[in-house]
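Only one chain is included here, represented as structure tokens and corresponding to the form predicted alone.
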Amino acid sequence: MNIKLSNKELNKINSDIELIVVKDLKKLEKKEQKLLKKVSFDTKAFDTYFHAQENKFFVACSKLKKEDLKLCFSSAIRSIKKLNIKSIKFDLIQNDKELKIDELVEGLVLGEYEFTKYKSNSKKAKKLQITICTTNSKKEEEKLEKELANALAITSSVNMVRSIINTPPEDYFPDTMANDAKNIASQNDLTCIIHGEDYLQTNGMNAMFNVGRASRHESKLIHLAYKPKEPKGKIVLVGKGLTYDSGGLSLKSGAGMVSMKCDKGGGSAVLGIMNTLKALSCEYEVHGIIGAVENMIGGDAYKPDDVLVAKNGKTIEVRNTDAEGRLVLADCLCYAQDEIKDIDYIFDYATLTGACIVALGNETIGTMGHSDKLKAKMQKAADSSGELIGILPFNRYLPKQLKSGIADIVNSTASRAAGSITAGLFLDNFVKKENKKKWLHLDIAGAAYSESPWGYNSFGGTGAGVRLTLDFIKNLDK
């Protein structure tokens, strides 16, 4: 898709169809009324509909902002995509008021994504020419201008998770995602530092280690780096890069495994956010630090029983090696702190509990942390991204259930109660103390996946969590 700025007048732009956001009826001409009419155009709906005849492709819009304004154009170009049809230009002022070029930019670009990369039949697909006239825009062209190369830097960045998360796991293993960490620190001036199995055995950094022991590939910490001049302040972002988990010894179910190439989605999003900041010319500092690990079965693999040493020296009583996450995360989270100084938030991205999915449904990130403050930020950036957020509370009475009878705690509760909010104390003992209140844990296990669409996700990896920090990020001053 190649979106462009015009300010020529719409008649004389060039294009196969032009689309037309309705709102009301009643603001149509009255040949149009009676057709849209005719057809049971629903004006609530997001319907759509195409007058050959005419060259115009019809979109209902209730609202015309925020989610509502992205859903409309996502169904308008899922539509236009099955026409024959290779050019579209509207308006930038639809129904006397003027569109925000970001919202409708995610609306088509995250609605027109398809992975079709393993179908045999797959044709490659045409690229749609999108013009938008600015002619009555009130704001100048730079800044219009600006405002599209940002949403297509975030939109594009977006699609590569998606893609990285769809991509099956005989295809994208921790070296892969190594080298994809490398490729963007090239495209975009970061520093990328990758270390090994040794490093881990080294550094202490047992957990992670014992994760990904039994798998063919050898597990890799990546560490990428953006450091702007004068920097406003310092950011880390842990991602979860399970590229695939069999559930280890405790082995899941067959189906329980299907679309565990979706683990890998807080590891995803991290690469995702680092691919951004350049393009957005973000004023702080931010690390991004992924475990990418393959979690499987053999001879050679960490068992339920097991004692395990983090990096941190704190010992961990393995109750069930398919709660692995977790201790990837717990030594990424000590290797962040003991790195970096002077840190002034440090969030975690992981696909970490099927609790969280019971609790929150399949499209909402479950969010935790110690600072009241810090969570009302990130629900202010869920509410400004479009992407959804629910606060799960810590409590006082729920550590207790993380005690082990021979190390310090277990990787695994015996109750499924509150699975997500036990699973983020787990973390909240690799925070040091000084963090406590810069930290929040994103269990995103429902919304980086979905195998049905929804909004303008379609089937597989949503991206979770990219638009949601950028956002975060672009209003800290504010």
Ligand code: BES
Contents of the next structure:
Amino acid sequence: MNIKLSNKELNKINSDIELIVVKDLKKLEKKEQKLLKKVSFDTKAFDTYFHAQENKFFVACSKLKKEDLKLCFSSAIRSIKKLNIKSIKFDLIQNDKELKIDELVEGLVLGEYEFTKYKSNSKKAKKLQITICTTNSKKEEEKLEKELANALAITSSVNMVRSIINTPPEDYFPDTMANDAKNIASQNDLTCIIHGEDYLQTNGMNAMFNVGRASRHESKLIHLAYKPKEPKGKIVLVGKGLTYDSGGLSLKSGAGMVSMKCDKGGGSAVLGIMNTLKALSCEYEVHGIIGAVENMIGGDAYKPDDVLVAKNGKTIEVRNTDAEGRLVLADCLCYAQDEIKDIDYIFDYATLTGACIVALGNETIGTMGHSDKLKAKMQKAADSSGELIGILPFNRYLPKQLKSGIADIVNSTASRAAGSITAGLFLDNFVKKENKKKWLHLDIAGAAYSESPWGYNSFGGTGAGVRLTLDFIKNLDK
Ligand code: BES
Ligand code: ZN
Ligand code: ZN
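Right, the form predicted alone is done, so what does the form predicted together with the named molecule look like?
To see the whole picture, the full complex is given below, headed by that same chain.
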């Protein structure tokens, strides 16, 4: 898809079809009203109708606000893709209202996405040309162009994250993730350090090292950094990059293992965010730290009953090798706080618990932390970005569930109660005192991947966490 702005009059723009957003049928010409009524066009359901004789494409949107507009444009593009059409034009002003470029671009680009890499009969998709007529806009051209460029940077990163998540584990393993990180770094002037298993062992990162022991792929610790001149502050993003989670010796069931390529969702989101900062001229120093590991079985696998020593010296009794994400994150959190001083915000992203899906569903990110103020700030970013978060509360009674008879803590509690929160509290053991109120844990187990399409997500990876975090960073300046 290629989207451009034009200040030519709409009727002077050459295009196969014109897209018309229908808020209220009554506002259309009588002839068109009649036509749409005949096909039971529902303005509340983002219905679409192509009037071939007139080259007009109608899409319904009963409210022209944010999420509605995104859903409207994604509905339109999905229908248009099925037609043999090469170009579309539309006026930025619809129903006497100037639409927001970032919102409609999100709908178009995220709605159009499909992962076809492994379809042998997938036709080479023709590039749709979309022209937005801005003649009647009240905003300056330069501002509109900037809005378009930013929206394209964000949405292309989201789609990149989706494709990384969707790539099968045979083709995407820790080294692939490290190579992606290197490429993203070179395209965005980031620094990039990759550490292998020797580093993990010599630096006491045994929790992370042991998870990857049985895999034929070497684990990789990835550290990307974006460092603008005179940064306004420092943000650290830590991602769970399990390129596959078989469960390890506490093996998942057949059905439970399907889709576990999504377990790299947190690390992939961190890659997506790091890929967008330069384009958005971010004024904060941002570090992206990813634990890229494959959790497999084999003679060399780590075992339930093992006791692992994490980078901060804490000992962990392994009771379930399928609770591996928290082991990887434990060491990555320690690494981040040892390497980076004066942190303002530290967030971790992880497809950490099935319990999060039980609690919040497949759309909502479970959000945990010690600072109500910070959680409220993240909620604001959720509201404005369109990503959904739900706060899961820590309390003083749950930490005792993590007690171990033999070590400092267990990696998996005896009871399933509050499984997402006890996982969050496990991670809390690896957050330094001075960073407690700066930390948020984002459990994206449900939101990162979906077996069926919802909203402007197709089935598979969604890119959860990218828009949310970029919005959070943008709002810091306000
Ligand atoms: N990667 C899974 C969590 C997950 C489940 C992500 C479903 C996406 C969809 C994680 O490593 C895991 O297996 N967690 C266990 C923890 C348990 C053993 C304490 C779980 O949720 O069952
Ligand atoms: Zn697991
Ligand atoms: Zn996992």
